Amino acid sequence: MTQPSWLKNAVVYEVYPQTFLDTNGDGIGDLPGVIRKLDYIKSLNANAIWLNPCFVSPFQDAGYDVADYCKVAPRYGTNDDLKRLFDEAHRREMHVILDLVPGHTSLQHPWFLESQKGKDNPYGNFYIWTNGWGEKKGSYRFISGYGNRDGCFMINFFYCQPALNYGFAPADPEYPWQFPVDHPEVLKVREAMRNVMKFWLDMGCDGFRVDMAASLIRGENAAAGIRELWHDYRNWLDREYPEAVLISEWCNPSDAVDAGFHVDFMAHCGESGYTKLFRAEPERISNSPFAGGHSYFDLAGKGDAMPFLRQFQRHLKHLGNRGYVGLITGNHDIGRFRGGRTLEEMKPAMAFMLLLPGIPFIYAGDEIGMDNVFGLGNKEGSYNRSACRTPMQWDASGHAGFSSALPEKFYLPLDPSPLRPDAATQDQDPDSLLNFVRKLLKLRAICPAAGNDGDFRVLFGEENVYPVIYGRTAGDSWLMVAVNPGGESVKASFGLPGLRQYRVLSASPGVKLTAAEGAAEMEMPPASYAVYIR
């Protein structure tokens, strides 16, 4: 299998379009707004955009309930606007990744509107329907009494998201509505989704982030079926679109890359290490979905980095050069990276995350330290996820530079804090978080040891102990990163060959690296970081 050449240097910026930038005054962000901010994104030293769903939808799940895979929703613009985004990004040597939702559609998708009429039509088996109300089995979720068809349809997430039929591995002969993965009706669904991908790739899209990538096939051997399905798509891409990327929402990079993906996230689902590192939040944020306990990156100094580091090293070893771990600051589902921290407290977390091997993903607004805004209620199926989906804060004006509409027409309210950060103010401050992120990502671009590839090892790390220090190498390039997110000063002794050749590139005041009894000794004040090169 081949790798898109640009992944070796990829840094991805996630854009939630409805709250990024509104250019027509309706209070909802749009594609012309994304185009307008391409130079800003490039200034971060990011070279790719992951665009959350922008397709026609009734928006019962903020666009993850697609009603037309091949048409841009009017509130965002037109297909011509999306084509222009592709072209303008490519002119800047940037890439655009679309969000693909292959596991389900909206109830309003024409495929489903036909399917609900009965099984004797071209789309009758595009979805998983039982033969009558009583033929349900296991933990699968079904909706009864919808439409004219005598049966129940399986759902993939919300009630309004009927599951597309990619088959069962194996199909249970007691339930004739379960089709095997190679059934001709199932293969029609697989081909229809291939045509969706082809439509956008031919227009200039550079690949897809795949929503709920492991959810498409059911049955006791679903894992094998999922691998076969995605290998089929990947082999096709390798032949026809070798520079197109497949990124999964799987939360297990080893399994996802084995299944044919180029990249998968270490995130909140599946494994616990990422949550324990960044997202377990103290009781002061009691309305957070991750409240209770402490992340490692918290001043209380009660967290543990080792679950993440062990999982991370295991994935790196398993992947080799076959794929990448996606390193997310956050996304539209899991909350802001800031999570109640001060902007200065965020610098150790950014240094730690953005210099690891893998591919960084910056959620729009995390680079300036936007915070969660709790208590906003449900907006298009967001529920508590509204907290991290508020409008991007471009400047210090009353509307934050997001829209000319009245604030009550904004898709979601702005952060009401008088201290909310903004990009324009931070752009002028050389010590701001924004410029700190720019420097870290520039280092990734110019220092091989700081890039997406290269070796990684923990130089100092123990359970429930601060600091964490790791080293990276690539050829003759050497890098060392140390972080102490806790509220107490700490010391660490560790082996470091060539200690005297290291020089500090960036560090918090008070950090010291010295030689002591044949070892390196690091002294770190509270909430500090240090980056050294050799």
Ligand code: GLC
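Under this definition, the rigid core comprises the largest set of C-alpha atoms superposing within 1.5 Å between the forms. Because the structure is predicted, anything quoted here is derived from the model rather than measured. Positions refer to the first chain, counted from 1. Compared with the form predicted in complex with this ligand:
Once both forms are fitted on their core, the CA shift for G25 between the two forms remains under 2 Å.
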The other form holds:
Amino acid sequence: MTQPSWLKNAVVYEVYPQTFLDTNGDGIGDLPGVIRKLDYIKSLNANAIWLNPCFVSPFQDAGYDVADYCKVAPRYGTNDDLKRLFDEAHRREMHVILDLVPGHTSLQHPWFLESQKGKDNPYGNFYIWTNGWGEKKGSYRFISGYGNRDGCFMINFFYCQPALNYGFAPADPEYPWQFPVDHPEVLKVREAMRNVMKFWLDMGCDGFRVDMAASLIRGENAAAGIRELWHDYRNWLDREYPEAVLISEWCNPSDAVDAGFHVDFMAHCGESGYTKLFRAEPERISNSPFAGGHSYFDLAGKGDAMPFLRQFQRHLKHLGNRGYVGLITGNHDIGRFRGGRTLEEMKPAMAFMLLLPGIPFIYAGDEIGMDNVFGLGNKEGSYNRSACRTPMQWDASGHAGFSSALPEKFYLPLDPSPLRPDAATQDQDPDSLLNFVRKLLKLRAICPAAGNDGDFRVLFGEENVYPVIYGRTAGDSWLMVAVNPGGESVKASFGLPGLRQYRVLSASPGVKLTAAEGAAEMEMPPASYAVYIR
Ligand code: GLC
Ligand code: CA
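Now that we've seen the form predicted alone, could you pull up the form predicted in complex with this ligand?
Every chain and every other molecule in the complex is listed next, the one we just looked at coming first.
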């Protein structure tokens, strides 16, 4: 298996198109807006964009309900605009990753419009239908009473997201509507999705973030089935598009890379560790079963970073050089990274996250510390996710530089806080969070130990203890990151063999490191961090 050569240095910026930048005054962000901000994204030292779904859709799940996989939604622009985005990104040595939603379509997709008419049409088996509306369904989620077809269709997420038919491993004879994964009808779906990928790759797209990637196949041996499916796609990509990346929303990097992905996220939807770092408090929207208790990055100082560190190290060891852990500051589904912290408290959190091995993903707005906006209700199936989907704050003006539309026409309202951060103001301030993020990401680019591949070791870390200190090396290059997010001053003694000279790249005032023969001692004031390099 091959790896796209650019992944070694990839730093990804997630763009939620509807609230990024509106260039035609309709209150909705658009592709020309993304193009206009490519230089800004590049200025962060990010070199790739993950663009959330921008395709024709009835927008009952904000675009994760696709009606035409091969056509840009008019509200975002045209296919030509997307092609221009690919070209403009490539001119800047950047990459564009599209969001592929292979598991389900909207109710408006022509495949579904045909399928719901009845069994006997070319798309009759594209979705998973029972043979009659009263038939046994097992524990799966089905919708009954929709359309003319006498049967119920299986769904993936919302009621309006009918599941495409990738088959069952194995098909259970008790449920005659289940097809095996190698059934010719099922293979048609697989090919249709391959053609979608081919369409965009041929236009210049650099790969896909794959929505709900682990759940396309069901049944007792689903895991083996899903591995076979993604290996099939990956082998094809390796042959035909070796520079294209496959990133999964699986939330288990070891399993996802074993299944053929290049990158998978540690995130809210997987094991407990990630949530416990930043989003354990129940009032911060987390959409995670592990919310509750205390975050490690909290002044209360009652959190635990070890679950994350143990899980992270286990994945690193399992992956070797076969794939990457994707490390998200946040995304469009979970509470903002900021989560009520002050901008100064964000620096330890950013230093910790952005210097880990793997591939960083910065959710647009996190680099300036945009916060959750609660109480916005539902927008296109967002529900509590509205809090993290508000318009990007570009400048200090009334419209925040997002759009010239009347504010009531904005896709979602701006953060009403008089203290809301913005990119233009922070750009001018050398000590801003924005410039801090730039500096950390620049370090990734110039210091091998800080890169995606360098090795990783916990130098000081214990259950429920502050601080956490980690080290990284690559050849001669060395890096150490220490964070004390808690509200108390702390001390740590730890072994540090072979360290002769080092320098402080950046540190909170009052942090003290004393390193002697093989041993080191650190003193850290509340909410502090330090980054050392050799
Ligand atoms: C993923 C997306 C989310 C969407 C869901 C259904 O989790 O990130 O936004 O609602 O899949 O497609
Ligand atoms: Ca617009």
